[in-house]
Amino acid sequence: MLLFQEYHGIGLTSYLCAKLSWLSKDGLIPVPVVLREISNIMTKLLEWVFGVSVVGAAWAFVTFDILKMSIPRTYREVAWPMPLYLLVTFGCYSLATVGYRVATFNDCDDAAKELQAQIIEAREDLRKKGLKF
């Protein structure tokens, strides 16, 4: 399988597909296995960036009725204010993620006895050197 060291100056698209291409020998390559090859290769920032621009093209789509599709009026109206929404949303989540992880975090007492006890180990190894606390 090819790595994309070795494709490291050509560009991700044509990394893709060289890599694609040993995928399918016929051009025919099924859409979970494209999806499985650029998630491999995504890093977490390109996967939040693609799925921003997903989101964000979607919603200009149908506010600003860029297709010409005839979408009603109230359906514009909705989805005007949905990136507010969306990150008000988030940031609720967010705020309720952290305040559940600081309740629910757990006391080490036998790491922290542990801890201790190597402090004291190290500063009688430095008395012994000549350190003075």
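Quick caveat, the model's predicted, so the values are computed rather than measured. Positions refer to the first chain, counted from 1. Basically, rigid core = biggest C-alpha set you can superpose within 1.5 Å across the two forms. Compared with the form predicted in complex with the partner chain:
- Relative to the superposed rigid core, Cys108 undergoes a CA displacement of at least 2 Å between these two forms.
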Second form
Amino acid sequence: MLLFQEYHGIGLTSYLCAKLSWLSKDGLIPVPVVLREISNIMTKLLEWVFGVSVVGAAWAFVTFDILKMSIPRTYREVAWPMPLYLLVTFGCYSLATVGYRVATFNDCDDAAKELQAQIIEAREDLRKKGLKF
Amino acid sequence: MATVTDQAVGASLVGFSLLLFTYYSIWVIVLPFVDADHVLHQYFLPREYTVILPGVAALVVLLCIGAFVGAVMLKNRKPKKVD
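Mind giving me the form predicted in complex with the partner chain, seeing as the form predicted alone was just shown?
Below is the entire complex, every chain and molecule, led by the chain shown above.
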């Protein structure tokens, strides 16, 4: 039996399931049970694939004029390179993040030197006790 | 604190990517709305290059990655044992 605010899955369907669980308190409506089953099928991958196909379909409808919506020419001119533009944007964001993390990396020079000294000390100690290196 | 070279490299990467993003955004999104006789158009290449240049860049990146992987694999080949 699913308790009110507990939900055991990840994602939208299991959240909805928890919120709607009050409906089946008396066994009246089996909605949460159905939703819970769906959330076991609806993995994160499926959610992503679904989202991407919706966006992709919208782009295709605008670019190839499938529904003959007669969108003004300038808007279609902006729409057709959109997937490539999003890819370039993602590439720029990745490059900027890598650059920023390289520039703000927290080297600890003192800790590094101390660690090297401790390694040498430990090695000497073990050599005295007979461990061969 | 990162070393001075690290900071310089990081800052140049950030600057380069910002520049690239701004140029590409204006090229793809702003230019179609600007009149054909405006002076802004002379700073941008013809529109076909919005597809060709990223395509060529992607191919070059893939080539470099493939060459790097190939070089590392060649270097790490173990010599055959002689029994």
